[in-house]
Amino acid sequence: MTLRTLTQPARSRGGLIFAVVLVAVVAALVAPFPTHAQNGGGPNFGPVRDRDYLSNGRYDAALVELGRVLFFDEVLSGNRNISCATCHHPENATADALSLPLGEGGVGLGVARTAGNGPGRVRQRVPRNSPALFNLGARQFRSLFHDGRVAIDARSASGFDTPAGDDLPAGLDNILAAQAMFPVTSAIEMAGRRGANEIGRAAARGRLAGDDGVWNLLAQRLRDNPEYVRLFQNAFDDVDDATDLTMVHAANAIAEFEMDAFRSDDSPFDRFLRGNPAALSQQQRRGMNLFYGRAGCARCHGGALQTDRRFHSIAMPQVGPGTGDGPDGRDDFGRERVTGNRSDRFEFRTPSLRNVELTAPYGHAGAYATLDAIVTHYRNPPQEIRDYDPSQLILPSRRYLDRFDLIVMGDPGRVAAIAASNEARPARLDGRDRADLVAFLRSLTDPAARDLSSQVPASVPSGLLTR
């Protein structure tokens, strides 16, 4: 039958209800929004809308503009030599396109970042993935870094569950800002060795809050600096004069500045939630409609943005340093560490895939190079740390370094208990199959992610600018 005999006029009152069943079947069929009944596995939920974002979306122009320069303003760091953005800059999609950062005392961005020379020398690989900063401002994420140790918390005074604990000031809006607070206390991120700086000997004293403390000293460094007191005194109410800013300010516009700069929703996917099933193509349907059906993808990276925000262990290869866990320190126990519970070992933070295309390598520890090599680990995650290929990796070699990298993945022992922990279903995928679900990832790309260079600053009031 052709579409031509729906516009022929009904000869019969069971020809009527027939036109009108074909109508019903046809409209189902080109719907934008598939329901799971209707494709095996299609998204069944809308679109982002500005009310799942903090402040409905709209942010303070004046917060926005003082949280970009100390975004890029590398006085926030111990020795002055890196900022948020050197380990998150717009030019590598708000992460460092390294498998691990190379912190404080490197030289350079993404790639071309090399560990520097000298006594001030990066010392230590950071040992997790710098995570990418996409969409951080909904609702929904309640907590963050890949165990979650920054965590919403009603209970606590400062509204936070945190390492600082009881330490953490108060007057902090959002998760975001609350993140913002630590990597400066951290001496191979930013705030250097005890002996190098006052921020690093805080630091190393567990001094965060106080007069001593690594907050204040920072903020002094700002309170130093009248172009800092002119934007704070422009962006907040209750800075009257130098004396009035403190590192919650700083935080707080940060804050504000990524969530307005990387919200990211206008990806093919996203316009073909609002309505437009032309957004996808063929191949991008078949490999949504795989990721929310039979390959289980959405069991972990459910819903909108990808994520179901909770934690899982999937096998994921361990390289670098380690943070300090197992016999000799070289082992990441991921949530563990946040939740002491021996059932949380190996587990980390779904991450949301919004650009994923752009933000290798992936994984807590950075072990995979390619959206094709991620993927494929959820063929057989235990079988597959066992055959992991280390060439992939993306680390600037020194032999110091290079020395700690593998050594969890070069002991069998410790590979199977990573691989025993797991809780990914194997998920059966032929090379048709892993075809399809790169392409719907790459349809979660906003093309306005692939040039964030209108965020870099033309300069910052301390001079030390991040490009």
Ligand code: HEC
The other form holds:
Amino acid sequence: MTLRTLTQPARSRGGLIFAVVLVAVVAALVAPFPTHAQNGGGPNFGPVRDRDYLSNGRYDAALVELGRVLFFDEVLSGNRNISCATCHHPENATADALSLPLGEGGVGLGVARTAGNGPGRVRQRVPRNSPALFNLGARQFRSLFHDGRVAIDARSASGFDTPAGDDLPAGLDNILAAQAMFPVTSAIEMAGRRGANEIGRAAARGRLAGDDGVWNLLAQRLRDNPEYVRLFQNAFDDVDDATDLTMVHAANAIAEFEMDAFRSDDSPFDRFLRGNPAALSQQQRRGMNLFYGRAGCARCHGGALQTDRRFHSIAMPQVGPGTGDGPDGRDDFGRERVTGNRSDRFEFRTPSLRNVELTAPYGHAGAYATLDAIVTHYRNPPQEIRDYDPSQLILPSRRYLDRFDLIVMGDPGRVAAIAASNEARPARLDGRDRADLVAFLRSLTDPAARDLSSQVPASVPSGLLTR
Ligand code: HEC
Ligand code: HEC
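Given the form predicted alone above, produce the structure of the same protein in the form predicted together with ligand HEC.
Every chain and every other molecule in the complex is listed next, the one we just looked at coming first.
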């Protein structure tokens, strides 16, 4: 549509209409997507900006540096053998490259990780895929985890609705800080088993808050380390001496680090949104128009970060030990676990797709190994889950772990139940469409995310650096 064809009829109907139409046309011309109306596809939103992030994208350097060492320090785990970075390592694009993590007791990083040996070895896989942590400082993220069980909630005293209920202390700056209180309380992720150490013992008794709770016991380890005390004094006005230091301070610092280090919004797609059409190849543009058009992806993956922040079932294959649901505990009911509503069964949050090329395997249990595999899933989710090929799982093998991995997928009744919950309409996608969609998904990679090694600290105060 040209300026000429729009203004001509308007002029004949008088000045006011002319003015209104002129404003509309000018708006269309200065809008970032003049192509949108012409081709019926493409995004209908602008680029991500600083103000879309907490603190407008500006973070406190002393807090970030403290958060960085805490994120990599195994002192925050009961048996001093695992850190946040083990499962969210910059080398693995802030995740662990596995379908399901091996938590405390495991050895090594990424695909080389093993379940370890001896009495301290891993006894059970973590039941869900470790998500990447990109752009979680964006204000739009008001709930975290695959099932959204940590959420902003103005009605609760702490400001958050979490599994800890009233135990969660006040003073947590944001939702990432609230989240950071939890991995340390999980026996298989970081705390360790009941008999193994004082943290694991407190966690097994459900003691999180209080002097003998997980959070205070961990803070005590930090108080006992003079270098940490100095770093906390530096970073916080309300930490004068060691006794002031709490796990809440640690969580706030970790959150500041995550927001700063893992903001990642300079991909070719971002450059396109900022007004450079040449940032995307022809194929990526075809894929983009499919994504925001006929393929229906944007029904759920809408907006600049490709998520509606809601929960849906896409009939994703269920693998691994499960979260305790179903007849034998091997299912994962997803969002229903949080809401208690049967209608939310098998729903998981729509993930952001930023840097998705770097964050395989995909889905809440890491069922799909490649972008092509998950895009193919959308041709017909209820059928694809029945045809699922488990050979693509990336699960370091151990007989006593492996035997639980495919219980649900080996049971046609349970597979049918997941298939029946599907909300993603089958999309007609031929080979070229799928290749175009994958090309578009690759345009969401920020080149800086390919090498995040500068985020790894040279050392940590305890000496227990995850590398
Ligand atoms: C043993 C592996 C493991 C360790 C250690 C670990 N995480 Fe995670 N992390 C996960 C898994 C798995 C999930 C998803 C769990 C779920 O949804 O139920 C997750 C989820 C998260 C999320 C939510 C992301 C989102 O998009 O919803 C954040 C943030 C996070 N972890 C940060 C941390 C921090 C900070 C630490 C250290 C205090 C940590 N993690 C330690 C495996 C781990
Ligand atoms: C009905 C909502 C919905 C639609 C439509 C949809 N998705 Fe998804 N998508 C989801 C949900 C929910 C998940 C996570 C499922 C899980 O974890 O089990 C997901 C996961 C993904 C993932 C894996 C991301 C990761 O980090 O694990 C990719 C890639 C993806 N979708 C791409 C697409 C593409 C491409 C389309 C269009 C062909 C599409 N989606 C259509 C809801 C949807």
